[in-house]
Structures are given as C-alpha cells and as structure tokens.
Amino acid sequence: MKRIISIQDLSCIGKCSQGVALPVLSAMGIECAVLPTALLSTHTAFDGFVSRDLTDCIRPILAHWKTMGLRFDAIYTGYLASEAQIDLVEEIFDDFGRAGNLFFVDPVMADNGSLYPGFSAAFPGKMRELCRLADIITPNVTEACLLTGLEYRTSHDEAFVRALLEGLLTLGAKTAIVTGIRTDTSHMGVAAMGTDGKLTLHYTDYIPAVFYGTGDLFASTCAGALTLGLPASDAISLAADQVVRTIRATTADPEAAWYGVNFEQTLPDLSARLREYLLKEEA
C-alpha cells in the first residue's frame, strides 16, 4: 500500500484541508499520515472561529516518526500557516524524501486576486522557495500570479495561460498545474505543463456558486492519483471531473451544508473511476 504525508490544517467543522485529504486518499487505497499545521474550531468562513497554531508540535511529531523508521511514497502540502512552517516542510523533504518520492505542493495562500487574511506580502516569496523543491505544484490563478509576478486577470487566453505555466516552471517544479482557468463563461479549466513545454488543458462545466473545499478535493485527488502512478493528464481529468461531480451532487441536495461540498457522497464514484484509470494504465 502506498503511504503519503498530508501536511495542512484541520478544521473541526468545515469540509476542507485534512478533513478532505484523509477520507479522499483513504478511499483511493492510500495510507494517509496526517501532520496538522493548525487546529481550527471551524474553517475561516465561519464567524468567531478559534484556532491554534501547531508549529511547536510539528518537530516533536517528526522526531517520533524518525525513531519509527517510517518511509513515505509522497509528501503533500496544503495550507501552511506561516513562513516558519514552510521551513519545517523543507526539513521534512530532507528527512523523509527518497529517490522516487512524489513532492506535491498546493501553495494555498490566496484566491480572487488577494492573499488570504493573515499572510504578509512576503509570504509568496517564501512559498516560491518551497515550490522549488516540488515535483508538482497546483496553484489557482491568483496564487500562480503571486508566484510569477504576472498581473491577476479574471479571463484567460492561451497566451496568458502559457505565460503563467512557464513562469511557474522557472521556480523549479517539474510540473505546474493551474486551476480556475476561465476562457469563457460556460467552462472552468485546469491547465498543466511539464518541463517538455507541452500544454495540457482539461475543461469541465462551470457551475456559478461558491463551494468551499473544492480546491482541497482537487488537490487531494490529484496527489493520490499521481502517487498511484497515473500520468499527470489522467490525474488532472480524474480530479477535475470528481470536483464537478461532487458540486452537482451538492447542488441537488436541498439539505447540503453551506460550508462545504458533499464529497462523502461521491467517494464511491471516485473509487470506481480510479479503478478504470488504473486498469487502463495496466493494459
């Protein structure tokens, strides 16, 4: 069985971050070791949430893991609460990385043209250092602009998409994947490029609403698929289609919670689709 470390925050209520990564990766047949970066009563869209930064806990956890001789097939990072935590992740890459490991960085820090509250203007620069170590990075358009220095836009032609991806690759990652591409009003796209310079685009229907946790669902599914050995193009299509399938299931449920999508409902679909991709890869 493949084993992956998921390094991101845990919200007690709210379908995001570790609350998505653990069940999704488990449903994909991967053992998921969770390393929480912060503990929140709810995710940050709730009023009055309380949080506890867990930076001081990370190094003792890692020290214990090292005494156990643990080995991991992939290291996956999501929301990191501070520049100090980025430094710790770099240590994790050094201590637990080995030949053939997948280093997957989702540089969670911004959306809709702005940094998330609590991050300084210097944070994207620190995140660039982490992206340098990664095999795969999966920023949204806002994060990609902050990482590359390109001006944020809400509509995207192929020239802009190529410029984003080429700029991201100069950071050092082997493959860059950008989510939230909008070339028209009816579709949402994911764009990817590797060091060979080949552009890959995958489009799904655009469903106009705010859905919390969809970025985490995409990243967790994509990281899991790559850990299992699927090529990037298949991992992207599996993950993007899973997000849309889950949004549709959520919008069809009149009792769906406002604070997250019904990813639990579509996990059986994910498992079935994953088997199809794996069988195709074996053929």
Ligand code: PXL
The other form holds:
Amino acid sequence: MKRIISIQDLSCIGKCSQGVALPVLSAMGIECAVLPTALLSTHTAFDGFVSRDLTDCIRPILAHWKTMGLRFDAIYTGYLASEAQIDLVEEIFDDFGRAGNLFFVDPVMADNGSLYPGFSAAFPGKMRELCRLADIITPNVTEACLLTGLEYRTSHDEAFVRALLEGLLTLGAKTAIVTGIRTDTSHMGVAAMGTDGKLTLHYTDYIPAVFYGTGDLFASTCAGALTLGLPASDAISLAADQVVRTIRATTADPEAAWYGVNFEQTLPDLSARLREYLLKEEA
Ligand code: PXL
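Please move on to the form predicted together with this ligand, as the form predicted alone is already shown.
Expanding to the full complex; the earlier chain stays at the top.
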C-alpha cells in the first residue's frame, strides 16, 4: 500500500486541510499519515478563530519517526502556519524522502486576491523556497500571482496563464498546476506546464458558488492519483472533475454548510472514477 504524509493544519470546524486529505486519500486506498501544523478552532474564514502553531510538537514527532526508519511514497504539504514551518518541511524532505518520492506542495496562503488572515506579506517569499524543492506545485491564481509577482486578475487569457506557469517553473518546481483559471464565463480551468514548456488546460463547467475546501479537495485527489502512478493529465482531470461533482452535490443540498463542500457525499464517486483510471492505465 502506498503511504503519503500530509502536512497541514487540523481545523476543528470547517472542511479543509487534514479534514479533507485524510478521508480523500483513504478513499483512494492510500495510507495517509498526518502531521498537523496547527490546531484551529475553525478555519480562518470564521470571525474569532483561535489557532495554536504546533511547530514545537513537530520536532519531537520527527525525532521519534527518525528512530523508526519511516519512509513515505509522497510528501504532501498544504497550509503551513509559519515561516519556521517551511524550514521544517525542507528538513522533512531531506530526512524522509527517498529516490523517486513525490514532493507535492500546495502553497496554501491566499484566495480571491488576498492572503488568508494571519499570513504576513513576507510569507509568499518564504513559500517560494519550498516550491523550489517540489516536483509539483498546485497554487490557485491568487497564490500563483503572489509567487510570481504578477498582478492578480479575475479573467485570464492564454498569455497570462502562460506567464504564470513559466514564472512558477522558474522557481524550480518540475511541474506547475494552477487552479481556478477563468477564460470565459461558463468554464473553469486547471492549467499545467512541465519543464518541456507545453501548456495544457483541463476545462470543467463553471458553477457560480463559492465554497471553502475546494483547493484542498483538488490537491489531495491530485496528490493521491500521482502517488498511485497516474500520469499528470489523468490526475488533473480526476481531481478537477471531482471538485465540480462535489460543488454540484453541495449546491443541491439545501442544508449544506457554507463553510465547506460536501466532499463526504462524493467519496464513493471518487473511488469508482479512480478505479476506471487505474484500469485504463493497466490496459
Ligand atoms: O482551504 C484552505 C485552508 C486551509 N487551512 C486553513 C484555512 C484555509 C482557508 O481558508 O483557513 C486554516
């Protein structure tokens, strides 16, 4: 069985981060080890959230793990609570990575043109360092702009998308994937580029609804699919289609919570779609 370590926060309320990664990766048949970076009463969209940075706990956890000789097939990072944690993650790459491992960095820090509450203006600069070490990075458009220095926009032509991806690749990641691309009013896109400079775009329907946790659902699904050996194009379409299916299910539920997508409802679809992709890969 493949084993991923998921390094991101645990928000008690609010469907995001470890609360999404653990069930999603489990439904994909992958063992998910969790390393919580912070414990939050709720995710940061709620007024008055309290947060405890867990950096001090992470060091002894890593020291214990080192005595066990643990290894992971993939190291997946999401919301990191402080710049110090980025240094720690770099150490984890050194200590627990092995040849052929996947280093998957979702540089969670911003959306809709702004940094999430609690992050300093210096944080994106530090996040660039982590992107340098990654095989794959999956920023949304806001995060990609903060990482590359390009000005944030809400509509995106091909020249802008290309400039974003090329800028991200100069940071050193081997493949850049940008979510939330809007080239027209009825579609949403995920754009990707590897070191060969070839741009690919996967389009899905645009559903006019905003939910938290969609980026985490995309990243967890994509990281899982790549860990299972699917090619990047399949990992992207599996993950992007899963996000759209889940937003649809959420908007159809009159009791859906505003603070997160109903990813629980669509986990059976994810397992079924994944099986189809894996069978196609074997054929
Ligand atoms: O979904 C990204 C995310 C992760 N973790 C925390 C957040 C958010 C987005 O708001 O607040 C704590």
